[in-house]
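One chain is shown next in structure tokens, namely the form predicted on its own.
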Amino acid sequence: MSKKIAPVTQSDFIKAYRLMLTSRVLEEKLAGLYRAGMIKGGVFLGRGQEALSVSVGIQLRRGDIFAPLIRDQCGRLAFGDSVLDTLRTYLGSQLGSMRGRDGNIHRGRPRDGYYAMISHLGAMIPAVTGALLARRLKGEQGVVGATCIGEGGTSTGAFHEGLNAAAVEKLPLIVVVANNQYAYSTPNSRQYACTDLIDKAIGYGVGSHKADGTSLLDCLQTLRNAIHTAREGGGPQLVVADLLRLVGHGEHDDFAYLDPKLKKSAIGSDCVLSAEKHIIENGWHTAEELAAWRRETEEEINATADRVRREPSPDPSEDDWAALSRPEYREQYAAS
């Protein structure tokens, strides 16, 4: 590699924990609204994952592709995303990047490279491998582009193909595997065969990584190294991080098939407690200052959440939608 990889500093952890923190009250009232029966579809939570995400979504650059999945709210925030427009989609305003129109995990903004999910089993990786191939085809350089998956997620079509394409053209992409111990309901051990996911990496000619999912320095330094040698031209990049989803597949789940044992074993550890911990300990902040930075968050969250719900929704009888984006396009095709 051409650059020294630069180590976490008190700055980036400090960063990346209020996004976290930022992430988990957010979350915590979608939940609320969910149940409240405020918002229709899926409400899907990443609590648990926060580190892992935060750590892809911060460490991009402005030019790169970002594609999350489901529970990947913290990365989407790190990456740009905001609490209004994040609470626009979930709860259906006109106003909002989607304006109203789609299933509130699939939001994006494909122009800043920030692509709309269009599912959360191993799809997006072809579609990550063939935008970094069209980057590269336009002399583009330097971009790379990370997709985010669960460990159910490397069984499918679609895992195999984009990162055998990617592996074959030597393309800047990194996948990040969240192995959180469940595919919905379903345990690894009837999910693979492999010892460990990260032998998948070798079979495929590709870079690994392993990450402790559970703390926040190990995911931000990972991905660092992971994105860095993507980017100085070492080709596809797999990270594996191991942690245990902390709620059910969706709010609609009550997870009652959750060993015990995982949650009292080190990969049950909650990321969001283990990072407060850290800066504690190392005298960065205080417990009182934490509490304090969370209680203003709720505040600001509470206030967003209060105005869009005040924002309208779209009616459908007005709405311009169309399927083709250029004016011009849809004027060929109602011609034709």
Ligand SMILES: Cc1ncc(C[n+]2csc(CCOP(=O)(O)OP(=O)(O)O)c2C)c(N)n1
The other form holds:
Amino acid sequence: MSKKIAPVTQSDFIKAYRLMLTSRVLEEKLAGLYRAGMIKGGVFLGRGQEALSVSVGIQLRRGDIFAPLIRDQCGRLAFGDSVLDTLRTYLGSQLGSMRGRDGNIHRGRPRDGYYAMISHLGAMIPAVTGALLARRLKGEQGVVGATCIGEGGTSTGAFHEGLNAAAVEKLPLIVVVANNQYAYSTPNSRQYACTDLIDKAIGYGVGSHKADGTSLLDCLQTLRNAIHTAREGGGPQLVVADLLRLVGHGEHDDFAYLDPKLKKSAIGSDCVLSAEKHIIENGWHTAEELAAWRRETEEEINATADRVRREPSPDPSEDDWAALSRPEYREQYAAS
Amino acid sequence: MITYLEAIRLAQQKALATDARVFLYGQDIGSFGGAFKATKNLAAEFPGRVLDAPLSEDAIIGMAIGAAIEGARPIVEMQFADFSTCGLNQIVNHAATLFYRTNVPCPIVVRLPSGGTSGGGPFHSQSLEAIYAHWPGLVVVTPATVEDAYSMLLEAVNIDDPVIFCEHKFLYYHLKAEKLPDTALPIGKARIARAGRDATIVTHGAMLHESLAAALELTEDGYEIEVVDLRSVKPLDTDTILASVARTGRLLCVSEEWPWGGVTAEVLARVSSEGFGLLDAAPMRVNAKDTPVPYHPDLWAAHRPTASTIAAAARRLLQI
Ligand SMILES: Cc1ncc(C[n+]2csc(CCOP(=O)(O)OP(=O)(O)O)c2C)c(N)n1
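Previous: the form predicted on its own; requested now: the form predicted in complex with the ligand:
Okay, now the whole complex, with that chain kicking things off.
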């Protein structure tokens, strides 16, 4: 099957890199806004995970389903989310897709196949599984659904239940595990006891794919294979990428628990820098060109942030405070 | 004669027959027909739309949510209400928050075979309507008659919001009706199951029948008790409750749930604050005892409210 899969081209690589750059610059902006006290709530960044994340989002098609998680800013942009909506959600603009009702990474547009994660880790796996089941019942073919999770999330019951159920139904689900060595402060030695997380795949009866999370080329190719296999009827695919989270759990976290040996190891290298090196070494673009791209991206993101900061906040007196879609069912009795 | 259980089966059959978006998902519901046979023959009649699920309540509910986002109308069966706690997170944090957060509704129906039966024990007897009612974003219904079991399930499938359908196992076999209704009160409206003038009993589920028996017993003493069947606990039809209390001046709430923070507590709170002036006596309530539901039939019979404990409470209320 894999013979039919096209190799990653220069233009694929560059397109993915530009999204990584946008994501990196956007996250740097978010961190700055957080330090300046302008963000409502927390900030959770995907620094170091852009190569993996972009490889998922960019290789899905319109009509596929994507349920990103905490560290998927880059995959979100690749799947069609915008810098504007990201900033609106973090800055609490009323114009954001979540209208101030939810924030930061908890955003999406389910009608477009872009699911809005709930915090509870693992929960999106059954949801995407069910979405794919519904698509199958409707007679749709060639659709896949992908969702991402950290190695910590693989320890939840929902991960197990969702992946198992998807396997039983042979649904085209791709579960992408970013094994970034820490779940908040918890190291892998306290998270799981198998040699490699990918070994779980055989237990569930699903396809398995290992990726080098620091290499954009490897991530793109691996996800391409996994998505293709699922799309062709190969059932669920588990992808595990080893990498290192290059920031604290959230911007409030000083990451003091980071083992310096990990930082110096191969998985500690920065996928954005590696991608840049790859581009320059292949003679595709010069360092100066890349620096110019970065400046352009920064300018654009700064301008968008300035614009969003002037947007209105949600007005409590205008919110309909409706948890149910049908007005007759809303509790008239609610305290006010 | 159609039993309460058969009414649930027939409602699902009709939903499957009339709405291509509907599918059923749950443990043992396929060719086996479900632990209680609420889906008997449906897998054969509707191939590919009545699916056996693995033993995974989180996945069952989570999958229903994803399917609903994609336009399906899943009806999922928890084998017993008690096991829905293993899927609690998906219900209360995912299904219940979806519309508020994303403006996309979540039309799922979660069937909970609820309440006690003799010998059921601590883990096959629970009444969980109050915990689900606690979370915003859910509709929680408790049909107490064959007619309501049928019409409310059909109505639930057409509701765009998540519905927790608390069907009572005690009523499955021995509650019977001649025929199924063509029309029904809408969900959200309570029903005066028995008119009266001396006191109001507000109840739901299997306790409707215990309360009606208690009301009958009290006619021997010359009392006419009004009995209100809530039908849905969320939304709660406060207007009908208050109108009844306005007629009778006395309120007794009866529920098979545990007492702490349950439906009776909510009804009493509302009537006490909104209808204090209507009351001639302090409102009362009767609930199950605050222990796990016991297994032994004798302990179980004493654990839950019955016609005689309800009648005794009503007598105290009437004498104040
Ligand atoms: C079920 C659940 N328990 C606890 C948390 C709190 N929490 C948020 S992120 C996190 C760590 C997640 O680690 P991992 O899954 O490895 O992802 P990473 O943050 O490393 O990307 C924890 C414990 C949660 N969101 N969900």
